[in-house]
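Presented below, as structure tokens, is a lone chain in the form predicted on its own.
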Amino acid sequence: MQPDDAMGETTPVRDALELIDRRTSTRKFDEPAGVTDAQRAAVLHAASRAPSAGAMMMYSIIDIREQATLDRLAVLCDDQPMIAHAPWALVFVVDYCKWIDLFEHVGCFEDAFCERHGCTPKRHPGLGDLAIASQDAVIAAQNAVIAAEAVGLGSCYIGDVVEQAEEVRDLLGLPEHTFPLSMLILGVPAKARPQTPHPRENLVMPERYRRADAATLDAQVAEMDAMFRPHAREAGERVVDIYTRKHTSPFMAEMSRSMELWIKNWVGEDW
């Protein structure tokens, strides 16, 4: 394939980069349009092709189409009606339960096995396992996001799925050694969506982490205020908005409470 411009980029390369650049979250869906079987298959295949540590695929995807489940999730995820109006949702579950089941199925927990292989007896997954599994799950979710965009679907991440841990666990039937890291709602966008601005100041740091100096912080504030006008009327208003609406919000307090329970669930502790 020959490059077709001065930058040496082929058309497929440009198409992929443009798709990533134009993607923005969709919160209103063309409900009658629905989602086709071909679109679902393409999105789920892309998720399955995501990089995975040791090809262990330490995540599971709960495919949600029933309206009753969507309605309940809309309430549990910080009362967001858009979830109930989405024709499709995918919950990306960080999952070590299926590996525990596999280990037991082939006899890894038996004393004779451990003696023969010189390995430790059965252990519950720890935070190191959680770090790797979480990366697996979120990479798969982002693959699904890009594939959805490519086949004409919009999507929106719902981080609030970790809230109300007790009820979400029961609703989705989640066993120990799992937790719902993120959810996507998907469907045909109701209308064309403007590109969402993404701040870039103080984002890329050469070689090592660098705390921002006053000039850099001022540049961040100015960039955010400029991007989010007319909402920002005074210098720093965007930062203040994030502090009051998110950082100190009741939903974030609930998310933190629930995350403590999900971590207990991950390591096999009773709630």
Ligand SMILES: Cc1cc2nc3c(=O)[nH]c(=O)nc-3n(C[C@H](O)[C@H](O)[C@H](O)COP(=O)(O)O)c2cc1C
Contents of the next structure:
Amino acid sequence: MQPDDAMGETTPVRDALELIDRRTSTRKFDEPAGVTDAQRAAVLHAASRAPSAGAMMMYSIIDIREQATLDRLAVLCDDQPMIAHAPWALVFVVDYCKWIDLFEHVGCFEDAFCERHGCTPKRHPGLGDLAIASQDAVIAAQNAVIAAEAVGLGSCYIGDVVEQAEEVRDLLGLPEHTFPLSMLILGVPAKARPQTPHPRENLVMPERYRRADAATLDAQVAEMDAMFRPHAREAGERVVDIYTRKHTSPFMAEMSRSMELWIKNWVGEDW
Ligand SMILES: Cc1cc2nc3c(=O)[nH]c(=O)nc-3n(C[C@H](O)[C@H](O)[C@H](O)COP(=O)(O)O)c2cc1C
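Next up, can you give the form predicted in complex with the named molecule of this protein, since the form predicted on its own came first?
What follows is the entire complex, opening with the chain shown before.
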């Protein structure tokens, strides 16, 4: 279904650049407003139209509406109660299991097949497959984000879905050769949302990578302090904040622990 059809003729689909510029994360939802079937259809359609390496669609979208599941994810994703107050969540699972199943289904793993086609016997997905499949999943998620804005919904990524791998795997029934890279919570925003500042210093590098010199680092620090800490007492407060609250945080340690398990799951090792 096209977004126009999904939302009816009276809902204007805004200009893409304006939507991208206006978008900002939504963490508080108008709970009684809910999400209509037409909005869900438009968002899921847009996700499925995202570019995909070889059009292999190496991802699956878990569509979560049950309160019990949202409640559990709120705890598992580093205790973020807003997840339990969202009417809808989508988990974008990087998925090679579906291709292994297809290969098996049409006989690719049989000896006679390998002899006939001169190809290697069964191989598990590796890090190369992970690199492209992850891009598939995240691009689909971002298409969903922009489509959500177009149909009057707000959204927020939940990176912490990578954590607590054992419990998330069991909760969502994830088989080997999968891992949940991205999660979105979605719903009607409870209030108008001011844009979050996005720093631009040291972002675009002409032709080749350019490591920041001291002057560029100073400019970055000043830009960030002005944007995020307009009343910064000391230069560099934003960088210090990121170092203490994110870089050295327990949640990042847990995410790294879980990622090792998800990599094992991807290649098909027991854990
Ligand atoms: C990969 C990723 C993971 C994120 N995880 C969380 C999260 O767990 N909780 C949260 O409140 N926001 C999360 N966010 C939202 C960011 O904090 C937000 O995008 C950022 O502050 C910029 O603000 P904006 O989206 O309003 O422009 C995540 C965003 C991304 C891209």
